[in-house]
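First comes one chain, alone, set out as structure tokens in the form predicted on its own.
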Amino acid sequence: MDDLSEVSDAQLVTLVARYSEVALAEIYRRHGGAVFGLASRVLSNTSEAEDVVQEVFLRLWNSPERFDPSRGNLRSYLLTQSHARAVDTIRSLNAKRRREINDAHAVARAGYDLQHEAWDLVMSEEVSRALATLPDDERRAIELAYFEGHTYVQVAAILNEPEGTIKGRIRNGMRRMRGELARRGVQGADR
């Protein structure tokens, strides 16, 4: 069946379901311009519209059973698909733009300069030195709670000590660390 110009759209879709490339080409010949025209009007971008047309016809090729002739004609079905894909493309592009803008703002807000990085490094070293001056039981409780993220209850279980003892060790250790940091001249350590 080489001449498909007299075959109905519904019959062409049936042939597409049987993997007839000629039938798909005839459907494209009949309706491709309208599908492209709608996508172009919605998107205002030829390249994006061409992608939508390709997606619509590829979808017809992969799932011809989705077309139900009892619900309407093939042109309406394809135009509905084209419109939906075009709107999805606009939404996707807008979401991408929003993500890029948000990422740019996040990078700008996080603009971490060398001076801050150096200050954080110095502070980290000072805290490590102050921590090293503590008795082992206080230092270990603080390390578990603040650097490993455990709760008081978890620290108590790990060290096999009562919760109140752990809270006291952490409180005393933090007080000693503040004093050591203040003695070393670290600003804000006395708060």
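Just so we're on the same page, rigid core means the largest C-alpha set that superposes within 1.5 Å between forms. Since we're looking at a predicted model, the values are computed, not measured. Positions refer to the first chain, counted from 1. What changes on going to the form predicted together with its partner chain:
After superposition on the rigid core, the Cα atom of I170 is displaced by 2 Å or more between the two forms. Taking 2 Å as the criterion, N160 counts as shifted between the two forms: its C-alpha moves by at least this amount when the rigid core is aligned. Once the rigid core is overlaid between the two forms, E138 counts among the residues whose Cα shifts by 2 Å or more.
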Given for the second form:
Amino acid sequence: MDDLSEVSDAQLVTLVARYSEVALAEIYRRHGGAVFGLASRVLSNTSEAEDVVQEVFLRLWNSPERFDPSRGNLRSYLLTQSHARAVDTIRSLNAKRRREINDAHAVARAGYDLQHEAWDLVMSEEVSRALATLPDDERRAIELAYFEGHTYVQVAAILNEPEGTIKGRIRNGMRRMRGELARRGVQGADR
Amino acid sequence: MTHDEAYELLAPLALDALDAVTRLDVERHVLECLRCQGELDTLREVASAMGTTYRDPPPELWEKIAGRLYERPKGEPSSLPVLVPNDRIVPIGLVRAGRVSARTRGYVAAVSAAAAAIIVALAVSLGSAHGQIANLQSALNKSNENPVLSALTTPGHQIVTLRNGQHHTVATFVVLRSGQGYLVRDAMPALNNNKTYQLWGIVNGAPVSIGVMGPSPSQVSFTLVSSPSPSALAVTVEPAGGSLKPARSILAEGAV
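Right, the form predicted on its own is done; let's see the coordinates for the form predicted together with its partner chain.
Okay, now the whole complex, with that chain kicking things off.
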């Protein structure tokens, strides 16, 4: 099968399970940019983000059975893997490197607000709009946790709020995001 | 951890915002709780949507990934069974169904290690694989009964023809009901000594090594002892010593 452009993500994973490098390459073509984009955003370091991307795709190659299409689409699965590995990397870094990452995040956010160029995908633009509808305290808690790799306990310390409050803000913010994304018709990226 | 406690932490879990110990506790509960599984899956979809941003990866990144696809994990054996007439070697079964997981890889390694020991014993008496094949060819010529001819006249035998992408016949095997198989003839050109032909059984869609045939196969014998039986045989060209997974695309394949 030479032309895989019309094959579904789930079918591609089945082909990967049969050692099809071409299928893995097609998955990379479809989702490599998103996986790299998220890892880069969390880590603010191209080299470390590349390592994360390699890990994510090699893991899919070696253990394709870990992807369960009944529990979500492939894009979501790969981004979940990418994020978890990026966060692991952040948490293993020393304090100096973490400060550099946090500084870079501050610059990236400012750049986004001024230039409106951080989110390239149409869906991403919708998602960013949805995120912007959240109350500031909920959005800030989610951003610190998701994009900067802090635990919710650390977020509580950073914002000087009780842990239970932050836990509630994250929970409520995620639920609100779910509703907002549904309202905007943002669905999974699976084919 | 109670259900309510775990349920409250699902959103932080979906954001990877739990410490390692708490995460394990919650994940343990989620494994047994369908309601939490469903909620976590939904929250992870939301988190992934939030994380969807795009950045062109460096052009060389895919090449780095592709170059690591067949890295041999530490501890895996470097040699695989050499296929020779089966009165000289214990048959190597097809030891797994599906992909090699970390767990089954250990089993494969154990079986292959046993095979390696047998190969060492063969080496003592027969020399290298090249020498083995030459000696065996000579032995076969001297024998009163050619096992290949015998197989071809055994009731119930099956001819398996391996063809390449251009539908040219690359090799023909005869396989008996017992699982015993022999190379009947081939059109495989001789390889350099740093490469070898390797025979695979396709089990549940995945290739499982049967053994290496050397750079210039002549007399090849094997026994299929797996359950389920392979649906096809396939040949690849591999680095000398063989591979646990095909390092190159399949050269030829034929249904059993």
